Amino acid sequence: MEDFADKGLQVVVGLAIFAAIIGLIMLVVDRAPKSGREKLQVAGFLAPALILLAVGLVFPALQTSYISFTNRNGEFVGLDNFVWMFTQPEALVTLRNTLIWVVLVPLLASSIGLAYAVFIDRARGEKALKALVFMPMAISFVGAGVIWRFVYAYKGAEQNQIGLLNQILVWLGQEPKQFLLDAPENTFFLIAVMIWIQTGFAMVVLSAAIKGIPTEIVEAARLDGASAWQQFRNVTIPTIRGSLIVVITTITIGTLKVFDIVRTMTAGQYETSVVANEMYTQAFRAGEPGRGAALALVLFLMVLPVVVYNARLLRKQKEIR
């Protein structure tokens, strides 16, 4: 109880100090000379955000970069952690799995979402059909993992199956299968969960983009005798290209950071680990913070170009508008 009161007091003091600093900044800005007041206002309001960004992002990034060159005792070991990452079979399996995730999830989720958006466009019951596909987006990755563990659940052939897929196999006269244990196909069963979640996001964004296509263009294509496939290939895809790239890159970023699904369903065992999960395992389970930091650094370098490309694309679209 005493410890709880101390922590509560620390929180109150911290908030009071933060409010005092903000108040002081506003006071200084308000009383600044008129000649440089505008610049001082910009600097005054940006300063707290920049300081928090430096403390919460830049400093941890630099610290993580340094730790990636040390061993479990904090001694400098150069590139040993990176050599381990690209030479050990277990680490290579992790990188291979991450690559499979990054290729399959954005491609399949975007393709299925686009096909669904095209087929239900202006169809009867469109809103209800959209809601069915979008609902998984409201579920957390952990919740989705728990749900799909039941779908993949395995019982011996002599027992009643509680997993949907194994019950279907039994109905078809097949032996039940341990979907999450048999490598390498177990990785694909995990990937299916991510696709299930992300398809709703792709469908909503692409459906909105399709509805934004000018009617004149569609009518002109029809008057020229274009078939449905030709309209899709020559009108729909080029017109929604920007939205399609944003969807693919956004899903790619989310896929590179995937952790919850793997952790919840297999904990990275049976050759299903990915970079984010292995980073957690090495840093907090195996007592190898250097290896965990090296994996975090590689993950950051993998995500960074996608984020930069996404930001540049959004800026270009904004300039066009």
Second form
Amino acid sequence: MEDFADKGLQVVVGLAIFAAIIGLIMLVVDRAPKSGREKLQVAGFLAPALILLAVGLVFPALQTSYISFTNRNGEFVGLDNFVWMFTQPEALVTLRNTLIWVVLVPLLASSIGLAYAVFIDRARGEKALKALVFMPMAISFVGAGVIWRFVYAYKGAEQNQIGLLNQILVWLGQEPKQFLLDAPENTFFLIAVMIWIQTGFAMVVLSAAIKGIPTEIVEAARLDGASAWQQFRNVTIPTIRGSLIVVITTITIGTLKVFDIVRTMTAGQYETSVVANEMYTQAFRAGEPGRGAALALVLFLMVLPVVVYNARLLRKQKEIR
Amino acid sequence: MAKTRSRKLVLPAAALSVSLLALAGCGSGGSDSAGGSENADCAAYESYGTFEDAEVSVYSTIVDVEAERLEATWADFSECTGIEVAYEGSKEFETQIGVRAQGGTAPDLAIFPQPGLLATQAGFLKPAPQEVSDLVDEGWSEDWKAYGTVDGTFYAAPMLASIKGYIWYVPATFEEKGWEVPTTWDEMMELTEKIASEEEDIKPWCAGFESGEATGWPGTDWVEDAVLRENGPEVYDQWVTHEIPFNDPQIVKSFDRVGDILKNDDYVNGGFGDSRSILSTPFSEAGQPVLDGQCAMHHQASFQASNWPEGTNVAEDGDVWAFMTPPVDPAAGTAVTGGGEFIGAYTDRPEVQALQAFMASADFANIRVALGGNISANKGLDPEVATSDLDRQSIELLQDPNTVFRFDASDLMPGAVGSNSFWSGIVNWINGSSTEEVTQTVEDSWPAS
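Moving from the form predicted alone, what structure would you give for the form predicted together with its partner chain?
Below is the whole assembly, all chains and molecules, this chain first.
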């Protein structure tokens, strides 16, 4: 117990020192000579963040880039790791799968989310219906992976099924199926999990955007005799375009980084690996940090354009306002 | 607001203090908890000398009950020599040991579960003192000493051993059906065929390779057993050290020998489904149908004894028992695969060397094995101290001079193969790929340097 109090004191002292340093910085920038005070203030407040950013982000990024050009003994090997990535069949499968993920998940999650948002808009029990779809968002990817592994679980035809889908197949008089073992469709069964999680996010954001459409516009369209479909195409979609892009890009970034679902459900076996998962496997299990770093770098380059586009769009919207 | 603020403070404070407490616990827990009997016979420990205020840190993968038993082995040693042992066990050992060695915070002694891992640490380790080397010459076979040797320098004494390749069965069922325990691989295949054709409700074999990201490793044990039994220790060694390619025709043949059982839907997988259900069956549950009477045999290491439900009597006349995977050619003698641990030193202070010498001695092996749950290949070990029939049988097998022992091949191969492509190769193989395809892929993944 004494120990506990001791450590507690250490924490308090640590926090006090932190506060003192921040206070000192404030004091110094406040007392700075008038000329250039503004610049000093900016520097004073930005410096801690910039230093942390350099130590925690920039330096590791540079180091990762360097490692991607070395082999497992730390010797420089040039582009070998990248050649491996784009020639070895198993590495190519990884890239192919990532591509399938990144095309399907944002597209399906947003369109299902959008359709759902439109259909339940102002419907009775809207809140309950929304909660139903939104709930998977609250489950961690690992948790979702575990749940869906049970849904897909397989037992032989003579045995009792414990997986929901296979039980349904048996009820329908079909043979049970090894959902997670059969490539290439197993990738789609994994993708379904991600869509299950992300649809809720898309639905909530888009539903809010739909509710934000000015009633005058909707009424005007109705008076002009627009059909429901025409309203949707010519009024709803253009008005919520901004939100739609945010939703799609956010899901895209999340999908590119997908790791937990694949790891918990198949560990990347049976041709289901994706870049983020393969990066971990190569770096930590196979003892090939160079290959892992190369995959990380490629993943970074894949995410980058999406992030840049997102940031530019946000800036443009700010300008309009 | 007040609530959130206090929570913000409490959380990191709590996390920090818990981790610090845990560390403090590790530091002092070692010898206190084990206690040391009051009237320890210190005569046996005289040769190690006496020390004052000496402490040796030990780091390994061993946790929980196993760790308590390990700590108990050096209770008297601490009492008599005055050397405190600060023990720390961690499941993250494999990655952490490298990090700690590089960071300059290596333990005094580390217990390596894989010779391959030991070899990567050779640059940081101190060569074993002469006394330890002599003890190992005396107590262990040359093969075992070689696993602790890197590039001609002997670093680490073997500590404990385990045996793989047991085939588990229910003796009562065998007796009732009139099945004989096979003594050759061919007999085993005949029995398999007999069960498959004559029994409607019993499949000859159960198997399960699911183990999260390590899925496939029980399959590597199968293949290793077949390679050693079919081609002998020389080819096995060449295979491990890559003197012959991974897809050498001899190896391919052994793969197929295993595939004749595992890839045949008629022979596997009792209680679970077709051959491919092996991949989705957790290895720890895979043996269950043996007891339920849905399959006759299950191939798994000696640790399977602890996978059976509580109260299962593991004995020759009990609920379940095991025979060693039989040889292909009985004239070639018994060959077994297995694993073991090795104690390497990062420092060479006298007290560290004293503990190192103690742990390499037959005394240590006897004390540890008597506590149950583990065996050793030390020749000075008395099989009678073992706590179970299976342990006794395993010890006799290991000590038999005619037994050819080989370390688990995947533990000796480079990580890119042994803990990656070999595993995924087995997975693809069971999932339908041909032996040629799979062995070629694994061969391609063998690191060039």
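Under this definition, the rigid core comprises the largest set of C-alpha atoms superposing within 1.5 Å between the forms. In this text the structure is predicted, and so the values were computed from the model without any measurement. Numbering follows the first chain given and starts at 1.
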**OP:** For the rigid parts turning against each other between the two forms, mark which of T264, L256, F45, L132 is sitting at the hinge.
**Re:** F45
**OP:** Comparing the forms between the two forms, say how many degrees the smaller rigid part turns relative to the larger part.
**Re:** 22
**OP:** Could you check how much the CA of L15 shifts between the two forms after a rigid core fit, in angstrom?
**Re:** 5.7
